[in-house]
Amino acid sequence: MSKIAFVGLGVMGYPIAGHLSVAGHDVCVFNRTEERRVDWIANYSGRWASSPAEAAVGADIILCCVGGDDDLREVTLGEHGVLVTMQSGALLIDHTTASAVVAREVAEKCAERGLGFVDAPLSGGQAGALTGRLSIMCGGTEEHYLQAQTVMNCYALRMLRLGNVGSGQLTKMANQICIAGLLQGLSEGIAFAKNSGLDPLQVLEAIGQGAAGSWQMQHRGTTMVADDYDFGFAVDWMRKDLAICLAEARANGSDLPVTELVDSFYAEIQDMGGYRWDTSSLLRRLPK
């Protein structure tokens, strides 16, 4: 069993840290909101720290799951970041959805201190985190990836090393690009079915096992028909992710016209007040 520090107890980090505790690892957690870490301790065996640096003292493996690039820099490279106290030979695993640029930046600082680093963004949402059935896209050396596997097995259904540092984040960008297009297509299909006088639930049943079927149709189709969006992956988070995708596309010469269009549609959803609505709320902007 490993001595583990976990930084960031959000909707993903909280249950992931819980799986590590249940598996028997020695877990110390940090979260900016003290109430969240106190609540975690009430539900799982472990300790909490008052800073990322304190959490990382003596840890073999440190995991982060925070909001974005700036948050990651703060909890890793900042005055009270984990790199201040990480011991030589320790491994930092980052589950944040962030840019490949910041992944390489943190990895470089880790290498200077004799530390390992794996960028490992997640797919599977809160449900996957709760059930321990996440998909994890990894970038880093083979040695560090194999080391990371020893703990990620506690909450992953599948994981794959895609290449060197940054590859995990680039793969997550491809994931978000695909999701954006799928959700817009699903929204248009449901709206078309309704406007044609069809029962949209019957339509989803009829086409769900064919070529049009997808995870989004299976898990979001019925809630979209019910006009229910007060759950799931927030529009604000998706816009943050798509901004990362579009910036990377400009850097590598990719053309993402559909992604740009869907991002503008999400801006309309935000204008409607849907900042925290699930990403499937794209249907809200279509005529009924």
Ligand SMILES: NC(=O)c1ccc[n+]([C@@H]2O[C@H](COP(=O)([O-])OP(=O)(O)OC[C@H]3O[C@@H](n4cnc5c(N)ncnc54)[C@H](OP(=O)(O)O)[C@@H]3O)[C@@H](O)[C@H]2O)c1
Second form
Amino acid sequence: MSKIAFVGLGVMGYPIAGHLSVAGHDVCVFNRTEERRVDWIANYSGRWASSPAEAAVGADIILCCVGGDDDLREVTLGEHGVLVTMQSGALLIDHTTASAVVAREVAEKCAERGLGFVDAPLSGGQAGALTGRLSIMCGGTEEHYLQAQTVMNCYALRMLRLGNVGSGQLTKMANQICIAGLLQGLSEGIAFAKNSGLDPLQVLEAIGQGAAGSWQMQHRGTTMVADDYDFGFAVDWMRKDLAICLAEARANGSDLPVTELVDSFYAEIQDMGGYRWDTSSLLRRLPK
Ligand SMILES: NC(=O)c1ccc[n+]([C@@H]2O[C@H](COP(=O)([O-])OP(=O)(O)OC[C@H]3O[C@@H](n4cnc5c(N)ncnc54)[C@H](OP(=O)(O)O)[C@@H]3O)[C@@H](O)[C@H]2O)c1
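Could the form predicted together with the named molecule be shown next, to go alongside the form predicted alone?
All chains and molecules follow, beginning with the one already shown.
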């Protein structure tokens, strides 16, 4: 069993830290907002700290799951970040969806201090985090990845090392690029079915197991037809992720015309007030 520090008890981090505690690891949590931390301590066995640096004292493995690049910098490289106190030989695993640039930046600072780093963004959403069935895309050395596996197996359905630091984030970008175009296609298909006078639920039933079937159709189709978006993966997060994808595409020479267009559609959803709506809300901007 490892001595673990966990930073960021959000939608994803809260249950993940819970799985680590239930598995018997010695977990010390930090959350910027006190209520989440108080709630976690009431539900799980573990300790809490008043800063990321304090949480990392004496830990073998430190995990973060915060918002984006600047948040990651703050909780790792900041004045009260985990690098201030991490002991030599310790490993930092980052579950934030962030850029490959920040992953390499934090990894470099870790290496200077004899610390390991693995970028390990997640797929599987809140449901995957709650049930401990997440897909984890990893970047780092083979040695650090093997060390990371020893704790990630408490909440992973699948884990894969794609290459050196940054490769996990690049893989997550490919994931978000696939989802963006797919959700717009699904929205257009449902809108078309409705406008044709068909029952969209029947249409989904008819085509769901065929070539058009997808995770999004299976898990979001009926809620889209019901116009229910008050759950799931927030549009604000998707726009953060697509900005990362588009910046990386500019740097590596990729052309992402559909991703760019769908990103502009998400900006329209934000203008409609849908900052926290699920990403399947693209359907809302199509004429009924
Ligand atoms: N939700 C999903 O379905 C999903 C799926 C895959 C990947 N992700 C990614 O996973 C990450 C976390 O997502 P989430 O849904 O768990 O988000 P969330 O519910 O908003 O939680 C974010 C967590 O990070 C903390 N945090 C953010 N900025 C911070 C900072 N500067 N300093 C200290 N703590 C900070 C927040 O603390 P407070 O409580 O104080 O705000 C909170 O604990 C994001 O990168 C997201 O893109 C999410």
